[in-house]
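This document starts with one chain, in the form predicted alone, laid out as structure tokens.
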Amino acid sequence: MKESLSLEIIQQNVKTCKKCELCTTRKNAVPGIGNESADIVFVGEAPGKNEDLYGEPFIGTAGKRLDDALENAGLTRNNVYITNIVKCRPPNNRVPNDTEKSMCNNYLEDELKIINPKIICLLGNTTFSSILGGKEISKNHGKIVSKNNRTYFITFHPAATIYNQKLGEVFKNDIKKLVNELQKIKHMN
């Protein structure tokens, strides 16, 4: 009999994963973390330097930006679930390649099946492109997209707000809009 999947089992599988070359360069694999019954799941691209060191997603400067935007919208990390497309840091923070993304895809799919969020927030171009085939996040941020019985919200990656200060307010406003969209969805159900 197959053991039922849980977030704990996925986390253990991620931590010991050797499906692709990233396992040879990582310090720690970085499974998703957060509320198992979250209404919102945030999906980023891949772990960065701090995440690789500590094995937890979004704990560096970009994570601080995400925390600030959550707080600004009336949420905390305890309300949401945070994960990445790829669970190990690509060398020199390069964009994950298609093989790496496909090797990690089951982990993300399993996380989403277990949590079954009302909205999946895609953070940044790589995530937008990988999951929805989208391009030009600057033209699509703040939009809701439905695909395969899932609702997605598109916004910038919080790291983009570090390099482009003008995006800071845009990102915060997008996260507020995301929370407002969630309220609308909850009222419809």
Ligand code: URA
Contents of the next structure:
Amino acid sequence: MKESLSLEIIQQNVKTCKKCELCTTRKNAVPGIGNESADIVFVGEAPGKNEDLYGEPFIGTAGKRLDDALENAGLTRNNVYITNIVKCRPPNNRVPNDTEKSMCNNYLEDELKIINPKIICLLGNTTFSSILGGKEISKNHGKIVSKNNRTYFITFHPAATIYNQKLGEVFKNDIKKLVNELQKIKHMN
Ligand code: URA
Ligand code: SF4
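Starting from the form predicted alone above, please write out the structure of the form predicted in complex with the ligand.
To see the whole picture, the full complex is given below, headed by that same chain.
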């Protein structure tokens, strides 16, 4: 009998995955983490150094920025689900290439199918362009986009706010706006 898909199974499959070259340089693959019935899924680019060391997404400096923005908007990691388009760290944190992105895509698709969030928050240019073919996050941040029965919210990557305090404020405002948009969607249903 075919086992039904669960986040746990995806996690196991990611941890042992060897579908692309990144498996040869990673220390740990980094599956998504969080609430199976989350209304919001955050999608980053790829694990960095700390994530690779510990096998958990967004636990370094960028993760701290994300946590701060979540808290500021009245959310915690327990309310949401956090993942990446590519689950293994690219060497020297380079941008993942098209092969890596397409090999890894089924994991994100499966995560989204199981969780079926009300909003998917895309963090930064790589994610925005990979998933929606968009560019110029500075012009498009804070926007809602609907595509193929899914609702996306576009914002900066939290890493972009580390040395830019102004952008940090913009990012925090975006995350608040995201929570407002979620409330609107919930009231419509
Ligand atoms: N940056 C990302 O895009 N994802 C992580 O998990 C950590 C840093
Ligand atoms: Fe597998 Fe994705 Fe890691 Fe490549 S990046 S080895 S496809 S989990």
